[in-house]
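To begin, one chain is listed below as structure tokens, in the form predicted alone.
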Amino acid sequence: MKPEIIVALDFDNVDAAKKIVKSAGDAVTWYKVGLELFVADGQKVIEFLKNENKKIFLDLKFHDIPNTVTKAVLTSLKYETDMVNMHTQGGPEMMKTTVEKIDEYCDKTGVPRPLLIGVTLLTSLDEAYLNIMKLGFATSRDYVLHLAGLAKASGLDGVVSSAQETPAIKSALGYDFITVTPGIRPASASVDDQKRVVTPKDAKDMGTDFIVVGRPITKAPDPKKAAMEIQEEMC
């Protein structure tokens, strides 16, 4: 059922991550491993998730010169992750080079190819950021659409963006172009430090493919129940 839930394991140790995965059980298939957890216990948590037959979104937001990003993503293939992201602001050459090398390597070796996803505008940012950085775009939506267009033209499978931009992205770039949506909060939850936030039901109605949910599940007394309630909210 779309959208699929990706639970963000925003912890500083593998034991805390294991506790959530065990608690959520079969209610959650996808997990996001971000910078904090990867730096702390990356290989351990990835091996654990694979042993639990879970799918992994490696959320390291690669952003560097094309050669460096390409090598980093190639190296990440040893973990057999299912989704890897990079900043679209790294530019078309960076994205295109990475896609070409990953496709070539996976075709040659038979290693499963992860979904390659571009980060557009972080959900903690809004029009004030565009103005401060003098980017020349009137709205967040305009800027996200521009970056998403570059991502598709470069061969990426989709983008990370707010669900608020999903309808425009799907309309402009096709419904097979994947959208991964952070900043999701159930109707009863706090928005915390996110600005461009929507509910799970909103995200589904807007047509997104994946929703990233953190604290509403990981801080819940019963993570499995919380995940199932979010799924029910989207029905």
Contents of the next structure:
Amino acid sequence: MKPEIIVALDFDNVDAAKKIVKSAGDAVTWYKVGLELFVADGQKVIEFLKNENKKIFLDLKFHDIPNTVTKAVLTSLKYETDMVNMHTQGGPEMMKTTVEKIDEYCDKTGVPRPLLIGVTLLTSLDEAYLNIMKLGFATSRDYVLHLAGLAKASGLDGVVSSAQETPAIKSALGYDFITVTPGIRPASASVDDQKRVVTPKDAKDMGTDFIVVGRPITKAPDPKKAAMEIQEEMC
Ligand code: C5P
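Can you switch from the form predicted alone and show the form predicted in complex with ligand C5P instead?
In what comes next, the whole complex appears, and the chain from above leads the way.
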């Protein structure tokens, strides 16, 4: 199966986001709204994306006590987004409580339940972080697999991780456990500040479900063409 492209709307205002969505047209269905854009213009951007019939990944990476994360995700249901995430490092109780309350609320009210996804280890962190935090894992891959296992056991639908970790996550936790992978660069694109990049074709071959692509599409002279080229690379 070909992964879905999620375009990261990393902007500080709704107008910049609108411009990309309009120019990408029907070449892109999924968009990621992260901290910067949500803080700047959250309500407006969500309304705009819903009007355009786009799917929304609300990337606010919640991490707090179980009650606070549960309430934040419950409150986010008013936006009817399609995917919401939280940090797996918030622990099993935080994840489990949130999943249980969301399931209960959505079952009772018929409000659509978003996919609930856990952030494992940010790609900006590596073995030096594991050492300084005295986490006791030899490699970041071991830690990511551990966090993904906790996410699955807590009832989350999948995790954000690098594409390189997808095969190990899928074989350990099952092929229906979703992986969402940033750090994607088409063969011809600049890597920008990403360190461990994977091409769309490799991400597909590694079995990932969603690829998150920002600048290769949002900074392209023709975002629609850039998105279509990524689709073709994955054929
Ligand atoms: O422009 P680029 O394709 O590098 O954007 C990638 C997007 O994915 C950004 O929104 C970035 O914050 C996000 N991301 C990431 N690495 C992670 C988690 C999220 O690059 N581990």
